[in-house]
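Take a look at this single chain in structure tokens; it is the form predicted alone.
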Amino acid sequence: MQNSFHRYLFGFYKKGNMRFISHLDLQRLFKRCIKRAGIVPAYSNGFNPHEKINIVHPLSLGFETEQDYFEMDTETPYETDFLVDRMNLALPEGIRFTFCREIPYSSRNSSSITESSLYEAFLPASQNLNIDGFIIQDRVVILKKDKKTKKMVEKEVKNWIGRIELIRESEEGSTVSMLLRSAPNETLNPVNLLEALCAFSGAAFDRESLRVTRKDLFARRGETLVPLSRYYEQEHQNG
């Protein structure tokens, strides 16, 4: 029965060489971590049962993160500090769980309520970015690869940009902060946006040297976007 399950939301960071781990490899890592920690997850029904876990809105390969989220369902209740301590013992350098809290169990997971991601990106050798001119265009168009045809296609994304601003600029390059749409089937990749910004500004764009860090994920509570770490806390207060 659904109400017999317990759902736990974890925060975690992924830095350094761990930014090169793929989504599938990260799933395998977390499954091994759970097993080594002696934790028993809940399993799905059907011919091929699998652990009921969820990495909320997985990152693109090569991105670092300061605050990402992972969910796990269990049938047995656990102390949240115990889960963090035991699971961190089984993780390699560069990735750690930062917190855990039990959240209400639902058939919908946190991926379904996530709306935006906050990113910070360093663009080596990119200077004089015309962010104001770029954002006031009637249309903001990026190039992205179509999943079916594998061809590059244009996509209008102005409504998916919550905020973009220059944080720092030096001879080494520019650091930009971006709040972008990150929802099911509506995700704006910051690399594609930055490439379009540099093209518009006549600035250099080095995809290989670009460093992108996701700072947090956000869900909507009324008219306000709140970090996913606070979403369920606020829900509990309102309930």
Second form
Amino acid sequence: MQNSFHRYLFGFYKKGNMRFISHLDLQRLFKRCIKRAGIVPAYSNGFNPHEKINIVHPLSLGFETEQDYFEMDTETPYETDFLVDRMNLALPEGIRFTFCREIPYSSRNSSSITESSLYEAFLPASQNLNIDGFIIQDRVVILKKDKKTKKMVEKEVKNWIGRIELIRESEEGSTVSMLLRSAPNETLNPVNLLEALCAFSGAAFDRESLRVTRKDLFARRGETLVPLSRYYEQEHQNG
Amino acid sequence: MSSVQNELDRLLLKVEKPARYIGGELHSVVREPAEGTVRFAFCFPDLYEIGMSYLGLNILYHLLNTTEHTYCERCFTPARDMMAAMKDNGVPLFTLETKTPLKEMDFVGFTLQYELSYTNILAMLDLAGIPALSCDRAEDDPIVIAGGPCAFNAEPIADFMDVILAGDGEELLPKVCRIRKECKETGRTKLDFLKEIAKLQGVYIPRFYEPVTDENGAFAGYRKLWDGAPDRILKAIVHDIDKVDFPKELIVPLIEVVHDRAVAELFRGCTRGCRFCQAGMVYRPVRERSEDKVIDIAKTQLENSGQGELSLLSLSTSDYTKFEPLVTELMGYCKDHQVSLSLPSLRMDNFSFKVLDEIQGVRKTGLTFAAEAGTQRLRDVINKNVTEEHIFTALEQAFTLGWTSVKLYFMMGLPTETYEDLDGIVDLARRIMEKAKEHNGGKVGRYSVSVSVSNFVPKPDTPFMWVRQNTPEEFEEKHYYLKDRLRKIKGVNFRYHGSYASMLEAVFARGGRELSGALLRAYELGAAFDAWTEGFRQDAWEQALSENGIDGSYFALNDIDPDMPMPWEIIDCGISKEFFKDEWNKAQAAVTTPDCRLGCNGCGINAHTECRWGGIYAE
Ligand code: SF4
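Now that the form predicted alone has been shown, please provide the structure of the form predicted in complex with the partner chain.
Zooming out: every chain and molecule, the one shown earlier first.
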């Protein structure tokens, strides 16, 4: 029975004011969008059945994304172009599905294979960032809010950082690219990392004018990280 | 993008639930308005989550946006954190659709759903940079207009309003916008415009009237300041609601709101005549939407929104003429489309049980009874046509079908109430729990009875408008009395409301223009969101009332002689004063008035429009 499911992987972007839509609200939005498009998703079993959908590694409120991922299971097959077209009709401006492909059904979803996020941040207030010095430290310590106590606590995050580099610096500010490890339930928030970087560099930091965009999510295939959009492509070829 | 948007980008990272302020929802209307468009800001004086749950907003939004040369946008009261952030950064209150400052609108329109939202109106005008008092506004300031149930006594906010609309807005509001456009094009002044619309049924222009007082300082009527103004303003009536367009696309909120669902209104008005209920009086006569229309609206809305819930709305759902066929049809549709159906204000009869059993399936939510009073005597006084026999027959059926939780709603402080009536509440709860135990081998188990008590507030245009309210102390004593007794019954829980806020509600329900100073002062002192228990500023209100020489008890706690003139009588709700007096006399004698469908009770509304309900079910 399980094998009869079809799984579709969608890429989507979320821009402009839509960055203020939280993960839970986005889930509700996608559920409605499916319903409005007249698509019948698979439902979980049990007392309170819900749609079998998954948003891969939730994005923090306030960030934009150029390429995030969404998965949906169905019992009947659909044309992938049809899915994208129909579902895009039911989305508010600022959120769009960019592609859809059928991927092999598995009891594990794509969140479990995703291990890195690529972010780009524009820091209008910050200049002269000492990235090399920052990253070469034995311990890279950030301050983050403890979820339970709401107090700021220190955390060592060196092995969460894949890569961090300066893309541009001008009078207007600095643009930094960061490849950070992520897990389904834990991520390194790039804002906290940038705050530590600015403090280390003696640069100004203005949390409210910071703009963060997620560029893509990556999974590991052997030695290399590949964007999730291409991950299944390769698997297909290999298999 | 407007300059407001640039500022917003910074503010929104700082505040809670930023999506309240971004707009951009599916089916919201974003346009570049053409030159000469009449721009209307529909303002709901409460948080986004509350306002977006209100059907009237969608109805008028849709109607105005399908009216030529008119563009309607939305605005809600920003939460306190956003208010502060906007003030600190000099960001004026803006519309969600185009982020245009409210000050640039032609109309800023408020819906008056409850008295305790009035300070939010002042907050919104303040944030918008629009002078609070109508007399301080300049020729090019927006026209501030208001309508909704509280328009039947909008005197406490009359000084802040340029225009008040009483009654059904669907036909009136687009007409007002058209006249505004004509006046603008022909270069006529705001005053010309106000005089022009004052001719329309339902339009009240407060500045054309001045309240006068007698030698004791009591309200004695109005003096007209412009001869052309009508003596009284008869409410606007939509004679056939099937003829007005009902929205088939509701705005789909991006964040969770109180009610997030497709919704079709079955009918307006009510024939039951509960004596405390203002909506049941002022929205007479009953006007039904046809079955075909309701079905079409419901299905199209669901298709267009993808929402998972459909609700049918009216004051007494089971009274809809074609209730059974309608619900049967919609139930089938909802089942096929994974949509849950919700039917508020159901009468608990056999058919309702069949329906509830089917739509709730295994997950049975609570069963609700609005008993309103604890004894038959008091239920007769208020003309609430529910008997204990009804309740227990229904419960027997409900427990057998597997319901385990029962909710009971009561009102406290009703006219003629004694402690015997409170004992009645306790007794009812106890016997229901006993009945539940019978179904559960003598144990309470999962069964629960929740008793919710609200405080009676005398409302204008009801037979109880002249009755005094209980004092906050009386309310509190009664709350303790009930709490003490109910907590001894296992499985029963008890909920009640703050009593000072209820008194305030009565003050603003029955008061007049002399209250505007206190309102302004309360807002200055930090009052806002008065309908929310959390953050309610009783101290600010006490200070504001006393500084303005207002004795709240004068309005709330006095019995009024029905022959005295009252400030709200400037608006004619279409029901005769004689009818209200008769009903009040019958109430005092605990004599009931039957449902209109068994015979017309002579309320007088049929002098203004057709009422076809009198005696339709008479033997
Ligand atoms: S006119 Fe008669 S039937 Fe109609 S609402 Fe009034 S009392 Fe009821």
